[in-house]
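Only one chain comes next, encoded as structure tokens, the form predicted on its own.
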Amino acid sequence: MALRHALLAALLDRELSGYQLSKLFDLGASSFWHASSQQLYAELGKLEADGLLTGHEVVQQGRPNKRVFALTDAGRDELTRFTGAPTKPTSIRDDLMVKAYAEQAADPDTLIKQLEDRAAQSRAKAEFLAAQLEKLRGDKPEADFLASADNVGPYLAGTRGKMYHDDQAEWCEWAAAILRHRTTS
């Protein structure tokens, strides 16, 4: 997957400014794709040059004007092509996993602290995503929302992100408890 597909997906059902896309990637989309603001703006320029999205300036009173982007028919076609292509298996690339693997060479207290810190970060991210999912559902029970919403994609991806962060926090807490027990035995 490329950043371009994540951006096209974000623009699937609405126009967004570069700033709004940056915030979306900082908060919600970071569960499945990380990109800096500079990467986002550079890719938006490429997508516009390739005809996959259009941009126009919106004049604002008392604030700087903003540039808003929307998906073109060619962009939607590219997203359709991408979603139909075979997927690749994912793999974990995480420095904390390498540190856990090398625990014999690590200072146990430092590694335990890193695991506890990651668990706290993951719990906070999972709680944030739970609140975002609740906003998406509104006052509907999840089953009703999933059966009736026009676009469930952001909800599906957000739910996967929440599950990922819940699982990561649980693993970090489990690993820290094992190391803590081993250092006190």
Second form
Number of protein chains: 2
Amino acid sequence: MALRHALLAALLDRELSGYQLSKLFDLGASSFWHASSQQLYAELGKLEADGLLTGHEVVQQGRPNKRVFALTDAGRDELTRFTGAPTKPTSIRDDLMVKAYAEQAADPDTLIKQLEDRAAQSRAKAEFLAAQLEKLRGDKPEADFLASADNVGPYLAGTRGKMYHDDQAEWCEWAAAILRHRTTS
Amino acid sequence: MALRHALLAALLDRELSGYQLSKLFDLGASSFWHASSQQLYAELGKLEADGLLTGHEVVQQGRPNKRVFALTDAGRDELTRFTGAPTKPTSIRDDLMVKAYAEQAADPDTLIKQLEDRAAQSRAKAEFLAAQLEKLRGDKPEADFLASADNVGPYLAGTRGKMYHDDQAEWCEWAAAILRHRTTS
DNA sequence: TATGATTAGTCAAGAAATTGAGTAGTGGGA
DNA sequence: TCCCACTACTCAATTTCTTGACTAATCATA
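I have the form predicted on its own already, so could you send the form predicted together with a further copy of the same chain?
Every chain and every other molecule in the complex is listed next, the one we just looked at coming first.
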């Protein structure tokens, strides 16, 4: 029920092809939602059937043709409805937290490695998102951009994504340090 | 594939009934994983069938009988394997981030209300988790507890949960303030 | 004395997400 | 010149998760 709205949101101020959307929703790059390409194309089909967006074939030379999707008025209305409707908080479901919880059953060294690897991944992703944010706000200071820009949504969402990954990296390193300390003493 | 391990982790140092587990994995109270009771009971059945845990009927007076589950050696081994195996990072999928991203299509006032409501929920949950952490560490300072306690896993996971909700609340309030400022100017 | 909350679950239907493989053309590097 | 990566998708099977309803007893409250 929510990938629908994530797709509509991504198409709010531009047209994108299925493939471009699949890059935007990629696990390693998405700032606000993730989905596999298979899931995306399936959902795009449903959204088109429901009249929330329209697809146009674009003929290309030198590479496969693509279908570019755009929001319809109905799609925009649906997004407006969605943003105003209460939804229940998204639940936490993180495999790393399960691993940390199960620390007693874990081999300390491999668990520490898991945490350090994830810390590195999150650091990289936080940096990537920081670069995206910088690009979005251009040369303005953040406060000016947020006060005056005409589309701040992606910036708000990107900021949350960056916070998440900064925290994740920090926590992973903190937890790894504690476990390391416990094994050496 | 991961609810399995979350359940095994929860049963690592104690026996719990399905109902107790359903409270632990409740959306409003879970610090490290969430699942509905239906999903839980289904998964508990599979885990028992796979020999990763055993259930014992406990007869009670004055209330329905219950089944209490305990880890088997195979279950503990599976947890050890899981904690050492690399897993891909959990993806971000948060309805609020989608709503923020779609700010352009949103009615400002209702979106602001959504953000403020969620901020309040996250504040409450962060407080709840803070109380749990305090209970876990007893009267010791955190550093002493983490260095000397025999089961720090739940504390590590709970800390991440608290960070998540502290951040969520902070971001929601920040985003709401920006949107409010943009509507009044 | 009826009403709702709490304990302790079960059943079934459907939607959402994952896993794994496959197609087919183009461009670039060893 | 061969192989790999990239663009741009599709198909099928399976697992996971959600939604909504239902049973049935006890306890506290109004």
